[in-house]
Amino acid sequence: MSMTLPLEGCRILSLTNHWAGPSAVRMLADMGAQAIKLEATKRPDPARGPKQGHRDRREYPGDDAGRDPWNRVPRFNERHLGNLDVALDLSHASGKKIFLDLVRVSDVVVENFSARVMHSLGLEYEVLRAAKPDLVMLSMPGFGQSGPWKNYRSFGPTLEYLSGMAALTGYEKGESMPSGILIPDFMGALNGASAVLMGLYHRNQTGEGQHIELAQLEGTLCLLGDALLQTAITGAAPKAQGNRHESFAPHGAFPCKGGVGSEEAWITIAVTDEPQWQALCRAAKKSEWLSEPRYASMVSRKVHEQELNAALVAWTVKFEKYQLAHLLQRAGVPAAPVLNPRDFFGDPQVLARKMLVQVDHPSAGLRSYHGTSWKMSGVPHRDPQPAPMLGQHNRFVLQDILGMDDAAIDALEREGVIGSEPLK
């Protein structure tokens, strides 16, 4: 058996913030690189929340903020699992020189500013590949490094509204509304982690490196595959929904045992085939549905879907969602009990393919994050080490692989191009 994992002597020097870009280091760090986080005291990573702490302390484990909040954010250290931390001031001279030495002993530089920040900072593509011919760079903006907006900034929801998905992940009739869980940090975070490796796999190859721009909206786009192919043909824009399919029936969340409208009482069931559809009649022990000739169809079902609903209503109430979802997926009926965070963390299923894993932060204690999501056979399981506090490796980082001396880095803290505490 393997003891490596397979991107074990790669270093990536991690210039990412907020959520994307940070979550694509992290599965890259996952995977056995060394991801090195930069960020300044007087700027540091935004997730990290006011130095004062958060006004609202549930934002703290055990609604604490403690002496050093923003060590604290759950947030944060989820997203940087597995990273060192070093606090360098890139726009002062001595910290610009660091960083190009972190740049010749590395393998890949990823960041997600706006397109004009790398520039701004004398630190562009061709200045890094001149300190590291072979560096595989990756930059995230959010609508690319040419174009009338690419300066312009972007966080999950500004992509969500302008790739056109906000219109589609709301209620029929209903006002736009966003996906709540930021759906294009999470599809920039895959597609980056994914270009990195093929970035990695190309010099290999060739030898060469590789600057790879990823524009976070282009990369929103692919989920919108379908609909924006409907509305090239038909010319009309696909409406949303709900929780409705545009062609299945019954297809939705149904209320369970625990009363109407509770978040905690829901099941999702998905019937797209005759077969499935008679299986979920046989499940419900309801015959008369099979002879209804409004339900002998798919197209007829969905004619009638209002009626169909009401009528899986008052027989889905009256079980609970677990027992409902075992009942129906035993019976081949794709269904699924809908989970709010605190179900997740009792999950039978979540506990057994142990995608929860304890970590024991240095400020924040013993807590529960999210492991990794694939498991490789021949190379052992290994839990993530903790998020960084905030400048905690500038030490290591800068004796252990750059060969500086204490005196060398007193000065730098003394001038302020390093650190550990925010400035404001």
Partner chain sequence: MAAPALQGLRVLDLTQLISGPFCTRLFALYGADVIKIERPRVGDIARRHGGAAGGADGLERSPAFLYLNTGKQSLTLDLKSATGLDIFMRLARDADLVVENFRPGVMDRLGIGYAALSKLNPKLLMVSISNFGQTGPYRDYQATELNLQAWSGIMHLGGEREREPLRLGYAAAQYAAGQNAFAAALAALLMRSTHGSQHVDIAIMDTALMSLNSAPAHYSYNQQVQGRRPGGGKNSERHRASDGYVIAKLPRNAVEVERLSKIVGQPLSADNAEEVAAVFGRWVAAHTKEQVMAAGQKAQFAWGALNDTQEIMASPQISERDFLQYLDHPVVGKLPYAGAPFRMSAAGTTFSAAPTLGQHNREILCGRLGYSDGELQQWAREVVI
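Return the form predicted in complex with its partner chain of this protein as a structure block, the form predicted alone having already been given.
Coming up is the bare chain, nothing alongside it.
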């Protein structure tokens, strides 16, 4: 039989919260896995926000928190496309039993608690392996299951500062700046998906399951490997250098026409060789730049970067950012507008590559989310299923997968082991 999705027939139990873990699982769900998210009514994923809703109503569709704010948060709904959701209390004996029954018929468990939580729940790898010997389990703690920081809690911003990442970003040398988008979580998601895929590959080859540990600090540091090596070679940590490049000029962000407020307009230009510089001068119709001795070589332009940038600004402000980017690209100059989230909705490349998809959610309505960032010739595009509402699939999973009857499920509901509303 020919498969059309790489993870068809693979079942994943997701004990993950926040960003990195859920986004890793979403990527695997996009690849065809059946992903079941487990959260508890007394402790839903914090990304769902408070039960009564965030004070800032701009978190919700049409600024309306509705009757079920926890199902209407874009950040949660983005990260859980294609998941099923069972709200199950794992600290309750019957909850634990149901979980182990699910493990028996699953391929993968992913968790991103801090290191000690699975142990205190009595659900560490050894226990799960006893239920399912070839299970692939991925743990994604902040710092790992060993070392002096093993029990430390971390979030994306903590890791940006701790890893040295923030110290590489800033307008000036010596400054340090967080990313504004939490790169460690983003990399954690890609790393987590890679780790699960590797575990499945190994299982296919050998029949063996295993426990994989992704310490997110270490995953983050892999992205800084060249900076770490440079530190070791030179004996000093590299410093932030703004939008400048150590040897290229012009290289930076330049203002354009027509920007307002949070939608201000900027273009980036990066000239990396002489043909590109000459192409830029011709595109700008500035023959005087071509004959200017200060701009005659990369080294000299780097020395006179400030004057050069000022001259460029006087030119770039006359154009809209997209207009200028296309003009420069067609002339052979690496240039790009700085896009804001609204721009994506009209960007021809984003649309052509289906990087935004519309998905109808029972509470949040028809909204847009990221598409899949991998394109495979053997895998047809399909729009993902919506993110689940809290406990939306309690009955489906317990009945269709575990074969429980209505009476047993009703009893679990009465005892509060499963549910569909946050307790507080």
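Under this definition, the rigid core comprises the largest set of C-alpha atoms superposing within 1.5 Å between the forms. Positions refer to the first chain, counted from 1. Note that this is a predicted model, so its numbers are computed, not measured.
K.L.:
Align both forms on the core first, then report whether Gly174 has a C-alpha shift of 2 Å or more between these two forms.
P.N.:
Shift at Gly174: 2 Å or more after core fit.
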